[in-house]
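Have a look below at one chain only, the form predicted alone, in structure tokens format.
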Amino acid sequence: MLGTPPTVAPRPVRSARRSRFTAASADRHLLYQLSVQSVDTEAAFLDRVHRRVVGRRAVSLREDFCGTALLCAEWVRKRPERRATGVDLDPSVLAWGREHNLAPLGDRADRVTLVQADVRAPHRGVHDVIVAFNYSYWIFRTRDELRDYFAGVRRALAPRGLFFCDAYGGTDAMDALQESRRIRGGFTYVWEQARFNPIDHDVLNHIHFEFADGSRMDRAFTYAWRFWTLPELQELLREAGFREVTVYWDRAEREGEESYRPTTRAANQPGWLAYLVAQR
């Protein structure tokens, strides 16, 4: 479960619950989904290129790092031919996606399928679409590591399938800052960059939450990445074998809107995100 750098445009929040949040209380995987996640805007967005690309409507869908799976629900709920696959090392938040995200689908839950495991493992079965979101792949640190992954996401994939991964960057991302932005229902997201090398581009990265009791939980998320820049990440999904790889960039004209086009050069900012679509 990964962090949006808030010095990025925010993705649209989800209203939260009406009762006070406190650190004693809350539950960190929630205000994760509430301060991050904009599953129904993703969701909408995989659609919307798939069927541009492609030609057709996605159905099957792989999420990568899938975390408590709350994409996977968005996707299966939306449209009663999807079916969904969440693959995830960690399965205690696995569990709690059962619980939260699945169950409340109902009979809907039975076209998804949770898989601990690796990414890197060989999984049955290809998809229409592979996600890897809020840079969960930066995890992986090396040039041949991270090429690895790609080209098996790639045989995984339907003939024509599209891989989409995020990456964020900008002038302000290669800093140590913290930065905050208020959620609705009481709570405060604390965005932390605590470290930046440039030698190698080892990052440190830290979710904090503050409440309106004036309680903190710390480090609710940290993450020790490498920061990857769009560039290597399209030449590396290049020689992965990935025969296109266009960068979708945000063309909004208004605040606090999103329009995710692909394009080939942009004016660089103090924060952006990118979407990067690879097509089979």
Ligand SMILES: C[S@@+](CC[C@H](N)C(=O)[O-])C[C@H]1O[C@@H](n2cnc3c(N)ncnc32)[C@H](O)[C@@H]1O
Second form
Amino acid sequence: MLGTPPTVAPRPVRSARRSRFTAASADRHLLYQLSVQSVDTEAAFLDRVHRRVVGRRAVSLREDFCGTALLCAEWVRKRPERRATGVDLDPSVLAWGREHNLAPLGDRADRVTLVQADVRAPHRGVHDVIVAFNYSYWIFRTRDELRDYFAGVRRALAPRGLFFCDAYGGTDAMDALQESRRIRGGFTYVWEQARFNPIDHDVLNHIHFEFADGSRMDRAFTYAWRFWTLPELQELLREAGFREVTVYWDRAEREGEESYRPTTRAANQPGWLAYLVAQR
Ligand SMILES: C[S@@+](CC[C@H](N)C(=O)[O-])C[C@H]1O[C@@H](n2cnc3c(N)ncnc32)[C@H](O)[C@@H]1O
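May I ask for the structure of the form predicted together with this ligand now, the form predicted alone having been displayed?
All chains and molecules follow, beginning with the one already shown.
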């Protein structure tokens, strides 16, 4: 997750000699995947919630803003009946995903379709599950734009389909800050909240990477978003026609564990991540 709360314990960084990463040689997409994506946990979460809410396993997934399509790859890798469609505007990131995440799957990659398009364009087919993760949909800056996107998602869902998206917040979320997390393999992920405008919730965030040899990849990724709150998101999903919207909050009791469950009241924290699950 991009904006991981600051409570995550740093793991020991390997020595420069043993680390395979430096700013000159590292691939930013690989660093991103290692730092912010936990697609095994996410795929298991989608499966568990779909079974619980709909009463059967989800087969077809659409991953909006799929980037390198790592979640699509994980989805089809786990079960032979599954299919996935990834949608992203950027042909270069899709090409990276084809080479690094789909090609290693062999024949299983035949069950993944990557579409270079705007997520708001009409897309063929309907899906059991559609996801928009790592806050990518926060590029939509007005209520009308976001509601239109949600309504398009709803139209592309199977009759009992589910839409999943995530959000971050907390008492630190509206502040400028930088937090670092050491990543296994020998580099440090740095999340920077550079700017927060309280007037319109315009935010500017960056990801930087630092390496054990002292080198740094500055602004490897930059995100200019509107910061949306959970009440706004729940209202807009309902206005877009979703009949039920549930917030899944992390109720794990032990640090380092995750357990997202339906929740209506929670204590605020310095930093939190939550999922919204909307039923068509
Ligand atoms: C933060 S990455 C998300 C990667 C991945 N989904 C994840 O969970 O980490 C955001 C992606 O959204 C894509 N993107 C931005 N605007 C888009 C749009 N309107 N339609 C489709 N893709 C878009 C960008 O090209 C980029 O690859």
